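The chain below stands alone and is given in C-alpha cells; this is the form predicted alone.
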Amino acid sequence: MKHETVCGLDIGTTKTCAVVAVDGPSGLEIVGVGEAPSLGMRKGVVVDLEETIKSIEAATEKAERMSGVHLGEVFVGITGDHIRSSNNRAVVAVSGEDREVSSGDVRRVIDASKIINLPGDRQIIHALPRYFTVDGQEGVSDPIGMAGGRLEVDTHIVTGSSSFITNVLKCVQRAGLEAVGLVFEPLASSAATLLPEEKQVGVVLLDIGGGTTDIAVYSLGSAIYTATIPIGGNMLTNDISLGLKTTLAEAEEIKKRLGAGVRDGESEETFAVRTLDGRGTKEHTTATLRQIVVPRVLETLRMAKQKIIENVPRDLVLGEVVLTGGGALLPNIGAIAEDVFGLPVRTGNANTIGGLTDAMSAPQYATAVGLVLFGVNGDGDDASRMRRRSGALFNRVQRWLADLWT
C-alpha cells in the first residue's frame, strides 16, 4: 500500500472510534486514536444526519490531536439488519497465449462473481476470494502464474442496502473525510482478533456491539458465512433499566459489573440500585438480575446459531467461538455461549499490531482497530495476494462511491 498513513473509523451505536495506523518499516502502528459519544446511530444505522456528522468530527478531531496526522481518507466500517452474505462461483478462460493465469485472469474472475441478481437498491461491499480452482485443481489460494486454461473462484459476496450505505458516506463525506473503503465490521473485527490458524481449523466470531451482533464464520482460511442480528448491549441494558426500575446510566454500570450474576451454585449476592428519581437506593439480588440478564443474552446467542446453523453446511467442523464487541465484556457471557454452542469460548482482544495500549486491544476496540489492518491487506487471510491488487481494489472503490453519488 503505498499510503503510510491508514485510517479507520467505527460509527457504532454506543460510540464512534477512529484509529489511526503509520506503515513503518516494522509493519503496522498505531499511533492515534479518537472516540466519542454516538447519538445519531441505532441499530448500525443513520436515524439523525447532524449527530453522526459530530460524533465522527469529534472522534477525528481527537484522533488527529493525538497522532499529529491530518485525516484524509478513511476506511469505513459498516453494519446493520439490511446486511446479507451469499458465496457464488464464477468461471474464465485464462486469457494469454501462455496459458499461464495473469492478474488480469484474476481480477477478471472475480468481477465475473460479482454478477448476480441484486435488487435496484442494493449494492456489492465485498466480494472476497475463498479460493481458486485452475483446470480442475481446487484449493488454490494464489493461482498467478499457474499454467492452465480454464480460472475458476469461489467468492464471499456482502451486500447491503444502498439508501442506508449512501447516508453512512453523506455523514463521513459533510465530516471533511473521504471514504476509500466499505469494510462489513466482522470482518474487520475478524482481522484483528482471530490467527490464521483458527480460520483454517473453523471458527465462529460473534461481535456484540451496543445495537446490533455481527457474526462471522470461517473455515478453510476464509469467511464462508456473515450476517448481523439487530440485538445488541443497548437492550440488554433497557432489560435492566426496566427490571430493576432504574435509570439507564444506572442499568449500564450494573451490567458492566455484574453481568449475568453468579452462576448457578455460587451464593447470591445484593446490590444497591439507584431509584429513578436518584434520591434512593433499593436492594436487588443477583438471582433478580441474572433473571432479566440471562434470557436476553441466551436469546441473541441462540438466534446467531440458528442463523449459523440455516447457512453453513452441516458438515463444517467447527473449532471455537470467539466473543468481541463491548458485549463480550459482559461477566458470565463466556460460559453462557459455551453451553449454547457446545464449543470453547474465548475473548477476542486486537492483537495483530503494534503501538496498542491494554485499553486499545480490548475487545470493544477490535472493529476499529481491524479497519486499518482491512484496508491495507483486505481481510487478511493472504496479504500478498491483496497488495497486488491494492491499485485495482482503489480504482474500483472509487469507482463505486462515484456510482453511489451519482
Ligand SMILES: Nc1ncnc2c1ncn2[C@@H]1O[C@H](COP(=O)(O)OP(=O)(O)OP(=O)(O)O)[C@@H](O)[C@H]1O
Second form
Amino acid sequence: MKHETVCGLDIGTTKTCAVVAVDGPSGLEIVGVGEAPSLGMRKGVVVDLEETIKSIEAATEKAERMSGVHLGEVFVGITGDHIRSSNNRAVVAVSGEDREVSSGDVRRVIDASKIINLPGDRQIIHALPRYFTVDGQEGVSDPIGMAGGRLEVDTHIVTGSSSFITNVLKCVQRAGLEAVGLVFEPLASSAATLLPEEKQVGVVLLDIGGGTTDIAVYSLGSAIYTATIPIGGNMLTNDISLGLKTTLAEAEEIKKRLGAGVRDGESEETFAVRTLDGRGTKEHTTATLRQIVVPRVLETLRMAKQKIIENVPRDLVLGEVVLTGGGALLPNIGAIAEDVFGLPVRTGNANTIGGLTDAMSAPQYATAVGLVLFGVNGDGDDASRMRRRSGALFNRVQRWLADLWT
Ligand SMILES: Nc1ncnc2c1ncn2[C@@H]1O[C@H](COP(=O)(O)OP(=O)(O)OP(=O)(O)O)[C@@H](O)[C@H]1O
Ligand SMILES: [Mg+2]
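If the structure you just shared is the form predicted alone, then what does the corresponding form predicted in complex with the named molecule look like?
Next comes the full complex, and the chain you just saw is listed first.
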C-alpha cells in the first residue's frame, strides 16, 4: 500500500516543521522530521509568500531525506488572530424505519450544526462533536446503533478568515504539496500531549509559540473553547533586547538561559550582556531581567485566563494547565502560570506516538506531532484505539476529510 504515510506540516512564526509518520506493524511511527526557520510568518499568519514557500520546501526536503518518503499530502496547522470558535447544537430526526441511529444520521446532524451565520469571507475549519443526545438522553459519545427517533449534537465550531487560510494553502501548494486537512494548531498540540483523563476532568492547553499563544480548553472529553492571542515568545525577546539594550540574538540567548530570573528565596545572579555595538559588555542582575520578563508573561497568561473565563460556563471544572510551544521552556514559567491560574501546571511533551525521539517530544514540536495524530484520529483522542485500528488508517483519513471539506 503506497498511501500509508501521514504527514504534518506546522508553519510556525519562528520555525516550519514537517513530520512524516508511517502506519507500521506496531502502530503509527514517526520516520522523518525536518525543520527550517520561518521567515515569512508573523503572529501565525503568512506575510511573505516566497519566504514561507522556501521554509516549507526546506523543512519537507529534510523530512524526505530522513524518511526516504516523498511528501505529497499533508495535514497543515493553522492559527492567527482571525480564528474564532463557538459551540453549536443541531437536531435531526433519525432516518431509518428501524429507528436506529446510523452513521448517515450522525453525519447529517454534524452537518446541520455547521449551519451558522458566517460572513462571506469566513469558513469553517472544524465542527468537532462534543457529545450527542438521543431522545433527550445527553452525553452520548457514540450514538451509532442506538435506538431513538431524535438525534442531537453539540459541536465545537472553529472558523477562520478565508483569505488568511488561502494564503497558507497557496504556500503549501507552491511548495509542491497538497493540503488534505487543516487543523487549528492548539487542537493539534492537544492531540499530541493531553491524556483522555485530563480532557475528561477539564484542562487548559496553552501553546506559547513565537508569535501567538494558542488556547484549547477541554471538558468532559472534548474541546469546549479554543482561541488565540497574538502575543508569543518573540515579544519577550524584544522586551529583553530593549530593556537590556542588547541585540535580539543576545536577548534570545539570555531568555532561554535565565528566563524569568531566579525563584523567590534564591540569591540574585549577575550576568554580562553584550552591548548593542558588540564592543563591550555590561553587567545586569537577574532582578532586572525578572522586571522585564515577568510582567510580559503575566500579561499573556492573564489575557488567556480572561478569555477563558469570559467564554466557558461558570461552573466548568478545570484540573490542570498544560504548556506547549517553545515558550513552555522558559525557565520558571511553570511557577508563574500556577500563580495566574491557581492550578497545577505541567509541560506538554508529546507522548502518544511511536518512533518519537526525545528531541521531537519537546513541547515546541507538539503541534507538528499532533497534526499527524489529528490527521489519523480526527481529534487524536485515544492513541491506543488508533493503534488497534491502524489497518483502516486511510479510510479514516478520507472519512474525516470528507467531513472537513463539506
Ligand atoms: N528554552 C527556551 N526558553 C524560552 N523560550 C524559548 C526556549 N526555546 C524556545 N523558546 C521560544 O519559543 C518561541 C518559539 O516557539 P515555537 O517553536 O513553539 O513557535 P512557532 O510554532 O514557530 O510559532 P507560533 O506557534 O507562534 O506560530 C520563540 O519565541 C523562542 O524564543
Ligand atoms: Mg507553533
